[in-house]
Each structure stands twice: as structure tokens, then as C-alpha cells.
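Shown here is one chain on its own, the form predicted on its own, set out as C-alpha cells.
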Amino acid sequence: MKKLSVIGIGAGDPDYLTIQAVKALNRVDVFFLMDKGPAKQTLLDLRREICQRYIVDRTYRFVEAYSPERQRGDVDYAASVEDLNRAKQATFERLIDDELSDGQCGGFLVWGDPSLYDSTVRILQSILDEGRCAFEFEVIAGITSVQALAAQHKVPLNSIGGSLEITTGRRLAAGQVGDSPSVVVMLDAEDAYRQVSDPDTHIYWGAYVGTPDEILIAGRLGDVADDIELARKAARQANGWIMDTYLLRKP
């Protein structure tokens, strides 16, 4: 029976990786890498630092394959994203079938952790559902974005008692977001922020948290917005990508 592992590998510092990640690395044989175009090389890079550092007296190969990406612009959202998965399930498929043995191991890495906004668990569900390619699959935990932002800005996610709501720019913007107190949001594109109405809002912005290129922003969103949007663009520019997370807290 083939085997696979999804090891969530951290928000991109090498250290962020947990002991049992550790020992998923050194059970692996052939690692999958999804490509993502020059501009996210870094990203690949990364994960061969990753093995490099962590793998001891054990032989295994990388398979890099291209990875789709979701049709942007005026398109219906879920149906681009129903269209991604798919095109990504074929590209799986395909690997495991083309790239790995009966008795092997092929691993995913991924950034932060496997459960928050990432497709290759349900993907890999999916692809068994199917029926068409079996194998076995365990997930690792990571350290997400969101953990590595608290840390980094030194405060709790949670106000005492209080919940918490992690959500996407895209919802934020909409105005679609409950009453938590403390509001994380990812996978902001549009600077969604300028749209929380209470100037007094407290935010707490990091990009690349935990990598050599981390930028950290934080105080009262009427005061920092703008440095804010400055930063996206220069990084974005700088880098040819951003990837960034904040955490709103109410006055």
C-alpha cells in the first residue's frame, strides 16, 4: 500500500517544525513539490532547506510538478475555486500514481498547517472517494501564520473570555464577519482593513511572519492604515508576492 504524509511545515521559519514533523520528514520517499512560478521560488527553496536540515541517513527525491492557479478577475468565486481543486486533484493523482511505489511514502509540505485554508487534505479525501488510486495518508500538524503573528507582536489571539473569529479579506470586505472581539484575517488581497468603520480598532500586521524578510505593524488602525498599504505594496513589489495575516481587536 502506498503511504503518503501531509506535514504541515511551520509559516516559514525551519524551526517552527515540530518533533513529530521531524519524524514524518525521515519516514518520506519521495517528496511532492507544487510550483508556483519564479516568483514564489523562495517557497521551494524553503522546503529543501527544510529536508536538508532535517532528514539523517535516508534517501529521497524531490518531484516538482506545476501547480494550477485559480482563474482570478470577474468570475464566480466558488465556482474558480471548485475548478482549482480539481485541476489540482488531477495533478495529485498523477504524482502518486506516476511518481510513487507500492510500500512507499510521498510527502506534502505545507506551509503553516494542513487544517487552515489549505486544499491538500480534502484534495487527497477526494482522490480516495474516487476510488480510482488507493493509498493510506497521515496529516501532521504545523504551526500556522496565526500562532507565529501572536508570538510575534507578544499578545493573545483572544480577548479574556472572549471569542474568536478567524476569517478571509474577501468576507471582511463584504462585511460578512460576527461580533467577535478579536477578528484574524487571511488571504487579504485588497487591504480589506480599510473597511473595518471604528477607527479605533486595534491591528496587529505581520507579512513573512517567522522569515528573514518579516515586516511587523502594529497599533490603532486610524494610525497605522496607511503605513500598512505602503508596506503591502513595497513587499509585494520587492518579493512578487506577499503573504500577510493580521488580527483586529475591538476598543
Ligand SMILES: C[S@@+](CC[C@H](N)C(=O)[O-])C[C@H]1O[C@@H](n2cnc3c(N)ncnc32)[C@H](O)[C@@H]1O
Second form
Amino acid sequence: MKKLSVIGIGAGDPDYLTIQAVKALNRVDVFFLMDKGPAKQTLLDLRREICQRYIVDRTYRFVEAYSPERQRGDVDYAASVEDLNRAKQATFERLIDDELSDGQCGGFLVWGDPSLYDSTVRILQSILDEGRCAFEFEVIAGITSVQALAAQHKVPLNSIGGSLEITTGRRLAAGQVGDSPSVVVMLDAEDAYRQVSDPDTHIYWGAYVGTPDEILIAGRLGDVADDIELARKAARQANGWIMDTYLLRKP
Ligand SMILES: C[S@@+](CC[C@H](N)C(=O)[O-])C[C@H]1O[C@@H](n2cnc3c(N)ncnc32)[C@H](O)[C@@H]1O
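If the structure you just shared is the form predicted on its own, then what does the corresponding form predicted in complex with the ligand look like?
So here's everything in the complex, that chain up top.
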């Protein structure tokens, strides 16, 4: 039987890897690298560094695969995500069929944790449900960018006894957030924190958290929103891409 290991590698710092993840890395024969976009090279380099650092006395190889992109612009968002996942499913099936022999283990190195805004587990489950390839798979938890952000700012995510919502910049910009006192926003392409009407909301913002390029800004939204917007623009210009997350705490 072929085996797959979906390994959360943490959200930036190679020291974020858990001991369970290190053990899983040392069982993998073939790593599938699926990164895309302007950050591709940096993300690939980090994955190679992690393997070099933590794998001992074992031969392994990398297979880079073209990672399909979501259709953008004036398209139905849910439909475009579904199309993307179908294309990714075809890529995964090909990798499992062509690159793994019976008894070998394939590894997916997932940024942060595989449970949060990542489709790897969903896609593998769909392949199994459709009975197109046979394999066993395991999921190894990683440190998410949300945990890394909270640790770097030295704040708890929730207020005492309060709930926490984790959502996207798209939903925040559309006013589609619930009434949790604490909201974490990811995947924000548009400075969606600008849409928050109460300037007394506290924001804990972080870009490239856990990496040497890390930037942290915290404060009353009314006081720091301009600083964050400027820092985002400058960082995007300097690096060609940005990865940022923030916690909003309602007053
Ligand atoms: C596709 S999601 C993947 C999340 C990932 N699975 C996790 O556990 O953090 C990518 C988003 O995560 C956030 N993110 C990931 N790494 C980050 C980092 N090092 N610093 C700040 N935000 C990060 C950003 O909001 C980015 O747009």
C-alpha cells in the first residue's frame, strides 16, 4: 500500500516543527512540492532547508509539481475554488500514480497547519472517496500562523470566556463577521481592517511572522491603521509578496 504524510511545518520558523513532524519527515521517500506565486522560491527553499536540517541517514527526493491557480477577476468565488480543487485533485492523483511505488511514502509539507485554510486533506479525502487511487494517509499537526502571531505579540487569542472567530479579509470587507469579541483575519489582499468602524478596536498585526523579515504592529486601530497600511505596501514592494495575519479585539 502507498502511504502519504501531510505534515504541518509551522508558519515560517524551521524551529516551529514538532517532534512528531520530524519523525514523519524521516519516513518520507518523495516530497511533493506544490508552491506557487511570487513567494514560490522562498517557500520552496524553506522546505528544502527543513528536510536538510531534520532528515538523517535517509535518501529522499523532491518532485515539484505545477500547482493550479484559482481563476480571479469577475468570477463566482465558490465555483472558482471548486474548479481549482478539481484541478489540484488531478495533479495529486498523477503524483501518487506516477511518482510513488507500492510501500513508499509521499510527503506534503503544508505551511502552518493542514487544518487551516489549506485544501490538502480535503483533496486526499475526495480522491479516496471517489476510489480512484488506493493509499493510507496521516496528518501531522503544525503551528499555525495564528498561534505564531499570538505568541509574537504575547497575547491570548480569546478574551476571558469569549469566543474567537477566524475568517478571511474578503469576509471582513463584506461585513460578514459574527459577534465574537475576538476575530482573526487571514488572506487579506485588500486592507480589510479599514472597514472596521470602531476606531477603539485593538489590532495585533503581523507579517512574515516567525521569519527574519517579521514585522509586528499593535495598537488602537484608529492610531495604527495608517502605519499598517504603509508597512504592508512597503513590505510588498520590497519582497514582491506579503503574508500577514491580524487579531482584532473589540473594545
Ligand atoms: C492559505 S493560508 C494558509 C494558512 C496556514 N495553513 C496556517 O496554518 O497558518 C495563508 C494565509 O495564512 C497567513 N499566514 C501564513 N503564514 C504567515 C506568516 N508567517 N505570517 C503572517 N501570516 C501568515 C496569511 O494570512 C496568509 O494569507
